[in-house]
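Take a look at this single chain in C-alpha cells; it is the form predicted on its own.
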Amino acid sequence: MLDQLKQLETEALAAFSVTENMNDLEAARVAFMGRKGRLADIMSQLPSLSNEEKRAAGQMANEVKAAIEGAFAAAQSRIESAFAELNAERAWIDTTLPGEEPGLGHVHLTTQAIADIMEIFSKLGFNRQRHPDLDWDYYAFESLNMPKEHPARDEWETFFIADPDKDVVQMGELGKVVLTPHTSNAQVREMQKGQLPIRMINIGKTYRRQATARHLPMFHQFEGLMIDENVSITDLRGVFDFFVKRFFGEGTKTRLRPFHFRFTEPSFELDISCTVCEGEGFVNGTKCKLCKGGWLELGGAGMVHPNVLKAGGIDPKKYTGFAFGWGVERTAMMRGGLKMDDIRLMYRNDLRFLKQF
C-alpha cells in the first residue's frame, strides 16, 4: 500500500505539471483526489491493515495528499496567470496608430427617393403638405366624387378602424374612418384652407390589402396638386416631363395614357420608357422581362374633377387644375440601374441589399 501512495504521488504531479488549461487540470484532479479517485481507493484497503501497518500509511497517505494539493495548487497558478498574459497581450493598445472611424448608415432607399422627388417639385414651386393617413371616409372616397355603395370604392381593398370597446367601425359626421388607401385625401382638405393658387405634393403612408412582388400592405405615395386659373393639360405635361427626366434619365420619354378615375376628368396613366431596354421593348433580341413592350407604368393622374372642386369650395367655372398620385417604392424601384424585381425586399431589413444604397 506504501508503494502504491508513493507511485500516485508520482504520477499525480507528473499529470499536474503538464495541464495547460484549467478543464484538464480539474479532470486530473478528480482521476486523482476525487470521491471516487485512486487515493480513495487505496485507502479503502486500510481496514484490511493492522494497526501498525495503518499508522504508517495514514501517515504517508497524508503526506501524499498534501503534496497532491499543492502540486494542483501550482499547477493552476501557472495556467491563470498564462491565461492572464494573453489577455493582457491581445488586449495591448498601441495609442500611437491612428483610429478607426466608427461605420456610418445611411437613410433608406425609400427616405432618398422621397427626398430626391421633393427637392425636383420643389423647383416648379410645389410645397411639400403634410395630411392624416389615418381619415374620415369623407376625405379617402366622398369628397372625392365616390359616393357611397358606389362599387369604384370596392377596388381599393381598404382598412377600417373599428371601436375596440364595440367591435364595429367608427361612424362620424364625415363617415367611417379608415387607414387612407391613396395620399389623395389630401387634395379636398388641402382646397378647404382657402389659399389659391395651390402647387402641393403631399408624402404620406398608404395602406390596402395587398402583399406581392409589386404591392405592400403598407407603402408611400405622394399627390401632386396644382389649381389656378387656365390650367390645362399641356401644364399636367410639362411637370411630368420636367420630373421624369430629372428623376429618371434625359433619355427617359413618357407618354399619357386614357384611362378612368372618379376624382379627375379626363384621366390618364402616365409611363415612361424602360430604363432597361430603352423602350425597345427588347434586350439582345430576347423580349424585355421588365416591361415587355418598352413602357412602364408609373402612376395615375388626370384634371381635377369639377365635383372634387366643388367639395373643396372652389369654383370649378373660374379654376382648373390637375392632380396626379404615384407609389414612392415603384418610383425608385424603376429608377434605371436598380433592377429591383420584387418590392418587398425594401423592407426586409436585409443588410446587405441595404447596403448598396
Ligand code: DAH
Second form
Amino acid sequence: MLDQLKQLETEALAAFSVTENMNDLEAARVAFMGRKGRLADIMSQLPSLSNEEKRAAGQMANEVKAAIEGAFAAAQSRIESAFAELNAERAWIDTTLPGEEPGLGHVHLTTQAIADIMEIFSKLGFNRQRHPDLDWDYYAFESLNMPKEHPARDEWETFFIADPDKDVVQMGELGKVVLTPHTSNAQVREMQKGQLPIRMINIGKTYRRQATARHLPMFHQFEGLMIDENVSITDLRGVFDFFVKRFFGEGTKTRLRPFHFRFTEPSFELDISCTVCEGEGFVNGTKCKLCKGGWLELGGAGMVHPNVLKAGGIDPKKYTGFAFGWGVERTAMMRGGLKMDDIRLMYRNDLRFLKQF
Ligand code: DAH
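Alright, leaving the form predicted on its own aside, put up the form predicted together with the named molecule.
Below: every chain and molecule of the assembly, starting with the one above.
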C-alpha cells in the first residue's frame, strides 16, 4: 500500500504539471483526490491492515495528500498567470499604428435640399415655421375653400386617423384628423397667429394614398406664404425667379401656366426650363429624356383666395398675398437632372444609392 501511495503521488504530480487549463486541472484533481478517486480507492484497503501498518499508511497518506494539494495549487497559479499574460497581450494597443478612420456620413438628399431651399428664401425675409403634418380636416381642406364633399378633395386622397378604441375615424370640432396631403394646411394656421405681414416657409412631411415607382406615400413639400398690403402676381413671379436662379442656376428660365386650385385665384403651375436640355427639348438631336418640350413642372402657386384670407381672420380688402407649394424630393431631383426609375430608392436606405449625393 505504501508503494501504491508513492506511485499515486508521482502520477498526480506529473498529470498536474502538464494541464493547460482549469477544466483539465479540475478533472485530474477529481480523478486522484475525489470521493471516488484513486486515493480513496487505495485507502479503502486500510481496514485489512494491522495497527502498525495502519499508522504507517496513514502517515504516508497524509504526506502524499499534502504533496498533491501543493502541486495542485502550483498548477492553478501557473495556469492563471498564463491566461493573464495572454489577455494582456490581447489588450495591448500599438499607438504607433495608423488609425482606422470611421466613415463620415452626410445628410440625406432631402435634408440637403431643405437646407438649400431655406437658405435661399431666408435671403428674402422668409422664416421657416413649423406646422403639424397630422392635422384637422379644417386646416387641410375646409379652411382652404374646399367644403366637405367637394370633388376638389378627391385629388388629395389621404389617410384619416381612427380612434383606436372605437375603430372609427376620429372626429373633433374641426372635423376628422388627417395625415395632411399637402403643406397648405399651414396657411390658415399661420394667419391665425395674427401677425402681419407674413413671409412663411413651412417644410414638412405630406402623405397620399399612393405607392408606386413614381409616387411615395410619404414625401416632403415646402409651402410659401407671403401676405402684406399690395402683394401682387409680380411679387410671386419675382420670388419664384429669385429662388429658381439660385437653386437651379442663373440660366434657368421660368414660366407661369394658368391652372386651378380652390385656395388661390388666379392659380398657376410653375415651370422651369429643363435642367438637362436647357429648355431646348432636344439633346444632340434626340428628344430630351427628362422633360416634355423643354419645360419641367415645379409646383403650384397662386394669389391667396379671399375666402382663405377670411378663414385666417385677414381682411381681403386690405391685404393680398401669394402662396406656393412644391415637392422637396421632386425639386431636388430636378436640380440633379435626375430621372429615377424608382423614386422609392430615396427612402430605402441603400448606401450605394445615398452616397452618390
Ligand atoms: N397644395 C398643392 C398641392 O399639394 C400645391 C399648392 C398649389 C400650394 C397652390 C399652394 C398653392 O400654396 O397656392 O398640390
